[in-house]
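One chain follows as structure tokens, the form predicted alone.
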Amino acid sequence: MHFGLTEEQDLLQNTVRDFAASEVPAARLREIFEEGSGYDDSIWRAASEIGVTGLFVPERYGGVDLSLLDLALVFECLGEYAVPGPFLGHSLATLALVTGGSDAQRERWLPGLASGEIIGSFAIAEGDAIWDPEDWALRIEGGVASGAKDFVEHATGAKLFVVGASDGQLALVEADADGVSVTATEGLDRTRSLGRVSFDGAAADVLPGGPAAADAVADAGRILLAADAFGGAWKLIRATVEYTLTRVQYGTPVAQFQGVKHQLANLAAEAEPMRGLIWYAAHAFDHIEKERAHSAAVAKSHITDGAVDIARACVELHGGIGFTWECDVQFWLKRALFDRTWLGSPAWHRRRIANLGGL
């Protein structure tokens, strides 16, 4: 059995890394971060041109028809460069249509989503920490939605919302429909904008996939968040190694100090095993349905928690400058904190793992 990536997957990651290095240099990333919008139209268009927005979409709708593992590999690269934009919400909205939409819904929406012309978003959180489909309170009756969703990615710029409703249903709501109002929310991670979306009798088109589709898309989101966090963790480790090789104390690069060397080695040893968790969780999503929920919860809880620990250690290894606004490590620390929280905390997922195991 081959436990590595194929040549095509290596090429995919190299293509995305080349795109990110070209479109999101450090200076541009800082500009977007300080601006606070979490979006740049030229970056989004460039990502669409190389197919990032339609990776999971079948070819008949203009996509590339790849697997969730391929999408996770892309998210690893997006996390590595802290690429700003609505990639997470858009990908999950697209996944919802692919896995749970009707033929008519797919015909109408997937071509635009695949090309990036239409930006989708996934609106499921309610209150501070309600992510589970079983707990959604927003109601859809008579074809209209009533309720509100929090922490919706790129809420102010999305054209289509995939909304979680009571009984674990998913529904499509157009952003410009009557009864939809959006309020921007200040978030810690400025590479992703957030908002609260209220639905007051807004027309809603329910996806026929039902709760099974909602569960699948949520699990996919957990895997993608884990991949993003993993990419960011390795970026920080490499950046910290480079910094410690150039920072001199007592006439010696601090990288030569035994305590620093041991810390960096421990961070690398903590990060590398995460790769297998992501690959297996994505593989299970694509091929082993009975293990999908468990492996997604394990990847989300362990990797996003570990990525935050790595990010905090890297901030400390940068010394006093690591705690300043001028130091770039904050981009990845704050992104790791988003990855850790969105779609449920590690503690919540560990309880979920226990429940899935019958404990």
Given for the second form:
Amino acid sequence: MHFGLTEEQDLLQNTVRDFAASEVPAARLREIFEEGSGYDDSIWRAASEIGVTGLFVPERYGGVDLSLLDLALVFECLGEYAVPGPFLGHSLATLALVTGGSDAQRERWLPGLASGEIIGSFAIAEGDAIWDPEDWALRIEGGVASGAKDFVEHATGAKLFVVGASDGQLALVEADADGVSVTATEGLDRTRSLGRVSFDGAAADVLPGGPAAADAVADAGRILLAADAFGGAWKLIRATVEYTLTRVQYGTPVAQFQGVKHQLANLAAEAEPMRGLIWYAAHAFDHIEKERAHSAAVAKSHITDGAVDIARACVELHGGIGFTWECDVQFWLKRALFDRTWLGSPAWHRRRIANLGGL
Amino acid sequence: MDLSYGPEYDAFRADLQAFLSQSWPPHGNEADLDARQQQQHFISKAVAAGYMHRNILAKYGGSEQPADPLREAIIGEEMEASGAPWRLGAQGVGMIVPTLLEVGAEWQREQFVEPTLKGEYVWCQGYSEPGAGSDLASLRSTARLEGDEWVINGHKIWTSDAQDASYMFGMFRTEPEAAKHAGISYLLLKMDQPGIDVRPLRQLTGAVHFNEVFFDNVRTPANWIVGERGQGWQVARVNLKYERNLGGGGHTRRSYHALVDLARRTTRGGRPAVEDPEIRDRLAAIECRVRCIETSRMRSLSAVANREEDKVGLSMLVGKLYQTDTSELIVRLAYDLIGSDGLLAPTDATWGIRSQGRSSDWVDQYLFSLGGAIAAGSSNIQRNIIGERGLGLPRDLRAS
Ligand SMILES: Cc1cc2nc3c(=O)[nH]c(=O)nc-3n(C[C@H](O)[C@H](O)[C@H](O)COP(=O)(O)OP(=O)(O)OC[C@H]3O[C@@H](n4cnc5c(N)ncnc54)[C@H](O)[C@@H]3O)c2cc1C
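I would like to compare: after the form predicted alone, may I see the structure of the form predicted in complex with its partner chain?
So here's everything in the complex, that chain up top.
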């Protein structure tokens, strides 16, 4: 029995942390945040070089052939450094092809996706709350798609969309196909850009794995969002510990005050028990299919909800400076809010937990 | 990740299940014995079969099995599931036995360990005093060496099980001149003797499980000291370590299942409460926390089994506070579910979570949960420990 990380997994996390520390120093993160594009070519390329873009892709298509657990561990580190870029949408598009694509589709797309040359995205939301495959209304008839998708990550830069359609179907639509139009949306989290993609009779190539793959990819998304939020939560707790140890009031670092110490202790007590939820959900995704949906919903609802609470407390503990645009804490607050909202709210996931858990 | 225990352990579990179905509940003549005797019979069989007191040498009454955290975990799971009375008084088996085995004198181990394991000696813990709670080292009850005996005077409080105990282990001030922590010694004493006055204290729940204990020239032999004079504080730290280990995760899952049952049996607006969206939301939120506790426990078990304890330090540190908060959420929801039955007097469900059938049992649990935030290091003290040891925050300023 081993419920812990292997040496290779520790190494993987260290590699991603080294990459993030050198490619996304605080000043660079600030610049990208100010620009608001949510994307930086050199970061994307550096991430591709260490295998992040093809982590889950089989070796024969140029990937690293690791598990969702490994990808979740990578997302924890991306969250910790608030690494800008369309890692989520790209990973989910890639996963959709790996789990639901035909050989020909994989052959055609996976090598480019794995190397990062082609950026993929996962286009599923319709209107303000429709994340669930059961509710998708976009129609695919006669090989063309009609409808629109909101909150699509990196919509203006992605080359390939995996689109959710009615009956839980998934289809590939190329961004430069006729009938595809993209508009950027001004998003809250400026480390990840969003847009709206309209399909007006655009050529669509349906994935044979269809509904089953859609459910699996959505579960993977839930786990990855949870991992991102978890990494961010610990980053903020550590940063706030540092800040309160240096900020002096009443002649002493404010960390000396028990009110501050206890707030921070409560945050740590909330955060640390989340770690096992991610491991378990990712492990279930990889190996225990019957527990996949439930444990993914548990991780997503509990961790993204809790991470927002943690981020709010960390803003408060920074005092006035925490309330400013100049304070970096906002990067992680906004990232946590993205993680909480994308793919559906915690309350919506708790409804699923109750249903899936036989209540 | 590898969540399976492997074939060797599956076989071990199957053998244990077979043993349990043979030995609990008792049948034949044993069925007529009283509960205490049934427990003693069960335990001696379990020790003989190597399922209990595994890390204790046979000469002290243990079953002397090689250390194996996975087997320990399987035993815990199966014993809990069987309902067998395998848990003996927490103070005895849980605290004084490991303390004596770690720092006691050889004759103390020989004299006290085996009867304690068999349930013949019942212990109580004499630490807290009216003036010394969280700040335990400020305790003032004294012991003075006269010839070959300690003479003890003072007053302990909140002493669980003192009314049934045959012995007490406790801390007493033996070196009045020494600094606060250095003046304390760790003594054992007989409860049944002149000069000891045990006065029951009624708890919030209405039940009587803890007491005040007054000492008026109470005597105990000079060598009934654990560790050296003035080292009582260090001995107690050994002991507190074991006290913290007592809170496992298995209770929370059972408690959650009992809560779900309650939500099925009670109604809201004429329908089973479990169908009500608000109740479902709260149940799901609690389930998430229960999963946090269970997966944290899996992490700890894995860390011990694979010698990676350093990776779960923080997780262990936050465990008690998280457990307390989760238990509180469970009983708060239960209290809402029982509705106006919340007006009923609590029934004494005693320690642990055995009988959560009736509404009045839940009233008892609702009140009882408050003890978790106070006993064995209050929640604020836990926050201090997490902040200082876990996050590296400064220690409190202390009045000198
Ligand atoms: C059910 C139950 C069983 C018990 N059984 C035993 C037993 O068998 N033997 C035994 O010796 N004792 C026992 N106790 C006593 C228990 O250990 C003490 O109650 C506990 O240590 C707290 O001490 P106190 O009651 O004096 O509270 P105090 O220490 O007076 O605390 C009062 C409040 O102040 C807070 N506080 C205290 N110090 C600080 C600080 N430094 N920073 C922030 N907040 C602080 C506490 O959190 C608490 O909320 C038991 C208690 C309970 C509830």
